[in-house]
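One chain comes next, on its own, written out as structure tokens in the form predicted alone.
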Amino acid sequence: MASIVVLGTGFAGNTAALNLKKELGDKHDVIVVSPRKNFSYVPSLVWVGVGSMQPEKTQFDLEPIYKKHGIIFKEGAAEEIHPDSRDQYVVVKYSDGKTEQIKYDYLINATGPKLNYVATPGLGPDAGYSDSICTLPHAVKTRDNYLKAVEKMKQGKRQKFVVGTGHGMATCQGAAFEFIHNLEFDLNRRGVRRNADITWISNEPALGDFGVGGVVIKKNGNLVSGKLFAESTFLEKGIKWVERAHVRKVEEGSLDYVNIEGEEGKLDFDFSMLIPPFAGIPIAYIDKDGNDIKSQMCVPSGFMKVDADYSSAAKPFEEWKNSDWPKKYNNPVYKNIFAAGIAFAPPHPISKPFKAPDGTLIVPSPPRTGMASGIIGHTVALSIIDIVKKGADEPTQQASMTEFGAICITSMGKSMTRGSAALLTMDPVVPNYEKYKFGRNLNYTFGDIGLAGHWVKYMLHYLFMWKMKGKFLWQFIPD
């Protein structure tokens, strides 16, 4: 009998829990660890943000969905991993206090990311001047802060917004975006939008950038670029924005970035949601000497090392290489530890970097959410399907970001009469500029935008809540 363990319930813990549950059957374990026994569907924290949808409608039990499948699961934190032991196993801590050895054949780190607020003094909900939406209890508080702001409007007192990323290396420029457009859609809707000012600011080397080198679509016989598409939306609903830029600190009302060219500005606020940079989740790995081998297994960010060519890092922007990014997913040393959505490390950004004159790197990093990290959990879980059924003596499964394409849909405004989204594809999502002139291929890259979009995002909603309940034929919904 084997036993897999999963760290993790987000898209990449939950879709590899669900996969290898069914296909491995009774005749193994699969175990996941987490301390949130919620599975929250993120990319409908948009709306909650903006009390455009209730938080419950985001969220469900998982206990009685892994009781259902015959999954076990552990609501406590992984602390440390013990990958070098004869038996090796996962201490795991509960709220009561106590810890817990659980072995593993196989393991997936499917841990999601630490909101690294600290790494820009006053960020954050928590102990900053900031709202966020990476969590339903942030995306709860920012919705709060949000309709006092609209109370006083409806007084008639300016108030100014301000939207984006809160560091030179943050990522999830895609979620800060669809933010502001639902922001800017529903200050409409409630007839205040005359008493709002609106500000963008972005690490993004250019609009539309959205941490992924930008995108080129055919659109009626003509190319367009995520720029012209992203200006075009903001200069039509009066949006300010600020680019390339790095969060210097936030304080209460205002913060200071600085740019690219060294620039330096203030922005006030009486409203601010910014996306933090991600981190891996601490965990502590441990040989079988009691010495911390974190540093073998992991970035210096905490993400995991897995098959991809970390020392491509240090060399020019322009001698990156397609086969720098993993493609199965385990780490190299320990090749039984896999890594998925995340909490893997990528080689290094996508987009080109910038520093600013004082030494700031400012450049997005690589989004690994949604689609991206469904595909990874599954093509993991799959790998160890057949190793665990098959005897494969290697992961046998590929999913680079290089070569499988994604689908975004981001929000615009929710109304299912006046709504709007923006629905995109891009194959791949790691331009690849060997293959293709614009780094990706045109015949399956295109977007548009409009009501319909918004249909697509909402059905998507209940469609993807009802596949991570694992519910009937939820195996035919695509990652």
The other form holds:
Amino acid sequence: MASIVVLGTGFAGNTAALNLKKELGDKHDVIVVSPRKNFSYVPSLVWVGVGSMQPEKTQFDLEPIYKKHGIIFKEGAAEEIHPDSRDQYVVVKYSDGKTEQIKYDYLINATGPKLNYVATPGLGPDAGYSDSICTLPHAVKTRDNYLKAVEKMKQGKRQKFVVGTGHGMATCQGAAFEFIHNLEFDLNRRGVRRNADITWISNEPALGDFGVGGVVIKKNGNLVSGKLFAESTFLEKGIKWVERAHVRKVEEGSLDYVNIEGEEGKLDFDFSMLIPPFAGIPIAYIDKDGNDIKSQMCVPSGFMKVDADYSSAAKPFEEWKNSDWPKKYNNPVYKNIFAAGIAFAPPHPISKPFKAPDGTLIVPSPPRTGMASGIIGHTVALSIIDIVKKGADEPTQQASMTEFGAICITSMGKSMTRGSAALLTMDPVVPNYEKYKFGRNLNYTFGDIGLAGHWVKYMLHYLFMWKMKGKFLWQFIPD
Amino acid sequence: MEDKNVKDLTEYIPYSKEARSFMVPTKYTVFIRMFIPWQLVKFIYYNLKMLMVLSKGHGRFMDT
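Alt. form predicted in complex with the partner chain, vs. the form predicted alone above:
Let us now look at the entire complex, which starts with that chain.
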């Protein structure tokens, strides 16, 4: 009987746990460890942030679902991983202060990110001056602050909004892009748009980069850069923008930035939503002698090393290869430990890195969206199933971001008759310039904007909530 | 404009940096993006496109 422990209940962790239990049945234990018992559908938090979706529609309690599926759930935080000893175990700390050692045969680290607000002084909703939509409580706080600004505008006061990334190495530009468009849409809906100045600030080398090196798509008989599309949405709606920027500090009502040319600037705001950089969840890795081996297990940002070529990070952008990226997602030293979703360490960014003259690195970190996380979580689960059931010596399945595609639906307003979204499919996620002239297969890389995009986004919200709840026929809904 | 790094095109200035390459939807494009019968067709098309990308999918067996 094998024991598989999954750390985390996001797209990667939940997908892995449901698939493992479905295939392994009662003969083997699947144990999920997470400090939160709720699943939160993060892609819809952009709607919560502007008050166009009720918070409770984006989350649900996992405990009854895991009980129904026979998955053991431990509501606690993984604090230590002991991969060396004969009985490999995770130390879990519960809210009452008690700890428990949970033994594992296979471990999936799907803990997601630590929101690293401290990387930029003054960033974040807890100890800083900017808002965020990365978690449900933060999105609710963002909504409250946004609605306060709306009230002031209704009284005729002009308000300045700044939305984007709060650090030179932040990721999730797509979420911020969605938020700024939903904000603009909502201000129009409330009839106060004329009193708003809206500005975008981002660490992207160019608009439309989204941390994936931008896209080239076929449109009306031409090959068009995604940059033009992203810019056109801002031009259409009167949104100004600052690109290639690292936010140095956020103060009450303003932020300071530097761009890759070394030019410094300051943006004043009444409301700001800035995505922070991510880091790995702090977990200690302890060897059999009691030594901390985290530096062997993780990259400096705290994400777990897997079967990627991390030496490539020191090479220039032009020498990066697709073979740098992981396929199996298990640790090279402790091969029964896997990392899925945001928890795995990418070998390097996807976009071209730039440095400001003072050495500040300005490059979007690679996004690992819900779809990519689900695919990786599923792949890791299939590998473990083969190892447990068929006695395979090593992971049997692969899913490289240089090979699988992704679908990104960027909401630009929530309404079934007046809403809109940009639908973007790309194949593969990481451009392959060795194989494709423009980095991607143009038959599968596609972009469009319109009302139907919103319908797709809305449909996927309920489809994935259904899947994540493990309801009837959940397994047939793609990752 | 309070900051020279802030870009917009609220005023079109020929040969300016902003005007060098840009794209703005025409009234027809904005209309067709919201025209429900056409968007119903697009909705079906989008779903087929997404299925194509998904079919290339994931979870493939290792080549080894």
